[in-house]
Each structure stands twice: as C-alpha cells, then as structure tokens.
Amino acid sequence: MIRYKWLFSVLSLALFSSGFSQNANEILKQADEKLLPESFESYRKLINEEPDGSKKEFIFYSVKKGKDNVAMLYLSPASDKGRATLRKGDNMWLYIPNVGRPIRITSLQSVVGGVFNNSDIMRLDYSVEYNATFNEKTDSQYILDLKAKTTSVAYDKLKMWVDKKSLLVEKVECYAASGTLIKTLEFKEIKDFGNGLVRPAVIETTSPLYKGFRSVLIYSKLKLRKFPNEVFTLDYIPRLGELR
C-alpha cells in the first residue's frame, strides 16, 4: 500500500510539474506576440555608445513573416547604405552592395559593433529558441528560467521579468552554459503604435563584459503587413528596399 501511495505521490508531482512548464510557455508565447506579431514591419534605429561618450548610430528597415524569418535593411550611416541581412531559423547572412553573394554570419557575431549581436537585432520568437519554466511569481511580474532547445543558438539561457497584467517583457538577463551573465537587456517606454501593437518602443543593453559600452535600440513606424515568401530568399536580399 506505502508502494503505491509514493508511486502516485511521484506521479502526481510529475504531471503538476508538467502542466508548471506547460503554463510558463503559454505566457512566454503570449508575451512573444506582444513584442513581435506574426508579420510586420518597422523602422529602428540602433545607438552604440562607448566610454570616452562617442556614439555610432545606424537605421534599418526590417521585415518578418512567422516565426523565423526576419529580414533587415541598411538605411544609415552612408557606409553601410545598402547592406542587409537576413535570418532562416538558425541560419543568417550579410549582403554587401558589390561583393557579388551573401556571406554566412552567426548570432553572435555583430555587424554593427556594439553590445547587441546579430541574433539581438534578428530577434526571433523566443518561444522558438527556448523552452520555459516559472522561476519566481511575485504579485506583478511572471519570472521566467529559459533553456535553449538546442545548441545553435546564441545564449544558452535567460531569465525574464514579464509584467502579468500586459504580458510585456520588461528585462531579459542572458546567460552562457557556464552560468556567466553575458549582458542584459531592459525593454523600455511602451508605445502605442496602433491597431493593437502596443509595446516597448526601447531596448537597451550592458554587459558585465563590456564595461562602459551600451547599446539602445529605438523602434519607430511599426504596422502589420503581409509579405510573400519570396521576399525572405537570398535572391530577394538585394531588393528590400523596393518593400519601401
């Protein structure tokens, strides 16, 4: 009688544990639809600031359809005008007016500098990349333990602050395996950019491992809009900016 009194006792913590995660990656999705719908466009402008008070600052025009393909156009400075990226899933490259083909780049690498690497710019769903647990509930925020599902991508794990009422993510802290924080990421100012798109219009980033550089990323315009497939193709790269 003991026997089955404990094997229902573990298989009961089994199941609630279960249905603990299953929760968490309900509201890790939600507060992915608040932040990036399912297609859209934008207008962003990236800061980079470094410790002597000199900053660098970039345009783009960027794209996504679904949940893994995401898109970009080089806007400003008038070095960089023209270049664009795109992102597959795992999979990223670079164009470059005049070098002929795309180059493979990787999420953590950064095109532009700064602390935000290519995968923070080329943000994906999180709920793609991650899987979610509760860390903590506190009477207004959801904190949220991801684990990456596989290998490829550019931080093994993050802990997230999710405001309960909106869903909105507020912080984003950022992991490597070996538990080192590798920068966190503040989401700040939320705007109302119509029809339903309410969200932070601020990201910001620090590292531990960058002292005294940051990094902001402002977005502006951003509306809903369809695109077709081909415009998430090596071949379309070249023409973003015909989407204007």
The other form holds:
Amino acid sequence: MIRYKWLFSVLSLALFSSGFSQNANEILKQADEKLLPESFESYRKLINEEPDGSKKEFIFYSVKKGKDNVAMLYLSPASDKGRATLRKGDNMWLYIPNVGRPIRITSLQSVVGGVFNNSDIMRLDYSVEYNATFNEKTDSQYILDLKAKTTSVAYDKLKMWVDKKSLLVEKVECYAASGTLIKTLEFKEIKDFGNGLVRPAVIETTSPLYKGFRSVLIYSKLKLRKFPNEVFTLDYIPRLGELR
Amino acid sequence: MRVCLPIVFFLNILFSGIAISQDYDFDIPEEEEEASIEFNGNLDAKWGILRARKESPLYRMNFFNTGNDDSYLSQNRLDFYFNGEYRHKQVGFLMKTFYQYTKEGPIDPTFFELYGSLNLTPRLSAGVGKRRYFWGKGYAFNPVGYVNTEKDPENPDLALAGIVSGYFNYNKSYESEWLQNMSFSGIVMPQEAEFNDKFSQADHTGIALKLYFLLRNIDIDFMMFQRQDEPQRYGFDFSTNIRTNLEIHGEVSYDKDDPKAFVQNNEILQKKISGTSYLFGLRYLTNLNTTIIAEYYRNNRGLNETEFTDVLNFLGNAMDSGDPEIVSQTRLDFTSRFQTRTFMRDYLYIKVSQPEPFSWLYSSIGAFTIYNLNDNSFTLSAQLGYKPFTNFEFLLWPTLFWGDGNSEYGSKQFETKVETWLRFFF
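Pass me the form predicted in complex with the partner chain as well; I've looked at the form predicted on its own already.
Let's see the whole complex now, leading with the same chain.
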C-alpha cells in the first residue's frame, strides 16, 4: 500500500507539473504574439554604445512571416547598405553585395558588432526555441524559466519577466549552459503601433561580458503585412528592397 | 589613444545624427523610404611598397627593358567604385562602374555590371545586360563557378566584372519539412564580339543552368555549362550548418575536354583533358569569436611540379634571349594561355579573423595562407582593419610569398608587399 501511495504521489506531481508547464508555455505563446505578430514589417534602428560614449548606428528594414522566417535589409550606414540577412529556423545567411551570393552564418556571430548577436536581431518567437516553466508569480508579473528545445539555440536558458495584465515581456536574462549570465534585455517604451499592436518600442541590452557596452534597438513603423513565402528565400535576398 | 579620446568624443557629438535620447524616436530619411533611384560607392586610396624578386622569370618578363634597378617599388592608386540603381515597380536597372587612377591621363570607366531586370513576381525574375553571377559555396575558390569571373584567392571579396548575358530565374517555396525551397536559373551568354569589335558567331552562344534546393537544413545546387568548342561542365555544391558555430561546404565539378596549357620543347601547347575538380571547406566560430575558414581545392587542369618548372624555364629562356620581339610574344602567349590564379593542382586555404581583438574598438585582425601542396610554397598575409568613423575604414595588409625558385609562390615577381588602404564610403 505504501508503494502505491508513493506511485500515486509521483504521478500526481508529474501531472500537476505538466499542467503548470502547459500554462507557462501558453503564457509564453501569448507574450510572443504581443511582441511579434504573425506577419509584419518594421524599421529598426540599432545603436551600439561603447564605453567611451561613442556610438555606431545601423538602420534596418525587416520583415517576418510565421514563426521562423525573418529577413532584414541594411539601410545605413553607407558602408553596410544593401547587406541583407535571412533566417529560416536554424538556418541563417548573410548577403553582401560585393560578395554577391548569400553565405551561411551562425546565430552566435554578430554581423554588426556590439552586444547583440545575429540571433538577437533576427529573433524567432521564443516559443519556437524554448519550453517554459514557472519560476515565480508575483502580484504583477509572471517570471518564467525557459529552456532551449535544442542545442542549436543561441542561449541555453532564459529567465523572462512578463507583465500579468498586458502579457508584455519586460525583461529577459540570457544564460549559457554553464549558468553564466550572458546578457540582459530590457523592454521599454510601450507604444501603440496601430491595429491593436501595442508593444515595447525599445529593447536595451547590456552584458556583464562587455562591461560599459550597451545596445539599443528601436522599432518604428511596425505594420502588419502579408508576404509570399518566396520572400524568405536565397534568391530573393538581393531583392528585399523591392518590398519597401 | 588617450589623447584621441576627446577628439573622438567631440567628433562624435558633431557628427552623430541621432543621439540616444529619452523619447527613442528616429527618422527614416525620406529618400531612403521613397527613392526609386539611388547612388552609392566608395573610394579606395591604396599605397603599397613591394620588394621585387629580380631573379624571378615573371619579374624579368613584366619589367623587361623598364630600366628599373631598385629592389623596392612603391605603388599608388585610387580605385573608385560608383554604383547606381533605379527601381520602379517591376522594372529595375543597375550599374556598377569602376575607375582606376594611377597617373594623369584619360580614364575610362569599366562597367562591372550594367543590366536591366524585370522582377515580375517574388517567384519570377529575368534580365539582360552585363551581370555578375556567383555560383558555388567556396570562399577562396569555386570549381563550379562556371559563370563567375575567377576570384582572386588573395582577396576573394574584391568586386569583379560580370558577363554579358540574359538570365531567367524561377523560385518556389514549399510548406514541407524536407523540401523548403527550390529554384531554377537559366543563363544565356552570347560570345564576346570578335569580328570588327561588334560581331560574334551565333552558334557559340553559351548556356548555363542551375537547380537549387533547400533540403531540410542543406543548400544544394546542381549546375551545368555548355558552349560550342568549350568544355562541357557538370557540377554540384552543398552547404550546411552541422552545429551553430560550424558550417561545412563543398563543390564538385566534372569537366569534359577541358583545355590544359603546358610547355613542351620550349613551346606552349594545349591538350584536352577530362576529370573532376573539387573543393571541401568549413567555417568555424570559436568561443572567443574567432572565425576560421579552411578549404582544400583540387584543380584538375592544374600543372604538376615538372610542368610548372617547364613553364618557368620557357619564360627564363625567352628573357635570356634579350630579344624584345621574343619577350613580347612570350608575354602575349603566357598571359593568353595561362589565364588563371591557380596554376597548380592542390591548394590549402586557411583564414583566421578576429573582430575587436584585445578589446580594441572598431578594429579587426586576420591572417590567411594559400599553401600549394604540390611544391610546398605559400603566401602568408596579415590584415589589420580599423573603422574609427562611420563610412571610413583603414586597412594594413602585409603579404609574403615563400618557396624555392621553381615553386609557384617562390617564383612570384615580388617577395613581399605591404599595402595600406584608406576606404571612404558614400
């Protein structure tokens, strides 16, 4: 009898945890939808701020479709203009006009320097790459622990703060498999982009590995828009500018 | 560096268009959003100092009767790239021009690209004119680059001229876990004008076809090239990430009746051979953000050691004659028959690059070697880059060519060179 009680307790705990995880994943999905709609275009400005106060700025035009198709065109500075990146799930390519053909790159690399790497700028929905569990619930926030579904994801674990009322992400900490904190993303400046799209317009990133550096990503003209699948292909990368 | 900081800070305040302000607003310049015509380009001011290898037959041929006695030479030039692009709905026009200034005199532009395109739908595009194509996955070499202009492995990123052609491209995506994308490209290439600088033989028009698949996480291309009196070529390439920080790629080309030039009895001859050229490579990103590119290239029509020595002896004999007519004819024969940057058969290319080493902001260092596995000669080059200002870049680029006198890199006309580049983009 004692043995059955033990089995019953384990099963109950497993079922309870599973239900709890499902809720956490559901919240993660809703937070994703708030941050990145199914299909949209936007202009983004990336500012890399260095410890001496100097800055480097980039402007991108980006488009996204579905959960794992992202493409991005560099509009400025002139030295980078015309470059484009494409992400389809775990696959990522960089197109440089002089090189002429898209080359495969890794998600960990940074094509713009600074604290952001490629996977930060070409980010997919969190729920595509991570499973969520609850770490803690406060009166105003869900705090989620996210664990990468595969080893091909840039960060092994994330800790995410989500506002209970709006389901908007407020902060994300990114950890390596070793448990080392790699970077912190803070989502700021809630803005109404129209069509019911209300989300943070600014993401500030700092990293203990890059002391004194700060990267700021600012969204503008974020609009819902449908794209054919062929936009997210190697052949189309050089033509991304046609969408603007 | 400390002295520079206030200057950098001042310039930053002066030139930074948009500071990180409290309201986080930024403007997308109107011309960027609405323009259908755009111009851009860059000016590369280059200065180099080179140490001549005077005993080299190539040096003796290129500097024959020039009167140069110095072992050290300098080279100054301005390379100007000016590009224009017009786009209106489905119709596009692109122009990439190149001007090189070395001394006072008339300068003619070289059109690297000059073509019009019809981008009918996201699936369908076509165009005609002079256009660059980039087939293959290799970084330094492309055995399947049937329609490419041959890269300079010492600078694979350098812009090159395209070919006059008409092209057609069809592209389709699939909602499938396996086949995600497929595209078909066809290129038609008329022969370059050879009669009265205007006409060419109609039946010497070339055709190149390529079929691309994104199969799960693997890029795969199959391609072929055909033109009368030229070798038939069939090939494939692939590229995939096997880990988040490791990409592998490869190219294989079968070439039928490929002309191979060689020297026999002090004369340049040509024979047709059939066989396979191939390349395998990888791109690896370390935990320290160092990128390593490594490639092995097998060049089927390359010369072996004896054949290469014969070529050097042929050049040496012509120079020993001291006869300007023989030297001139030899130079003409050599440059027309050996139009390649890889004379021999087996090469290893390794490049290591590190952005912002030792926390030096805006800098990058790198080094590469091209190692000739047949005669153990090599070139070794370092690259130091610095981008202190937006749209400005400084490059320092020393290069060494090493090997014995009969080897490929040991017989180059220069032993060492140091180049500096100042690049201004607009």
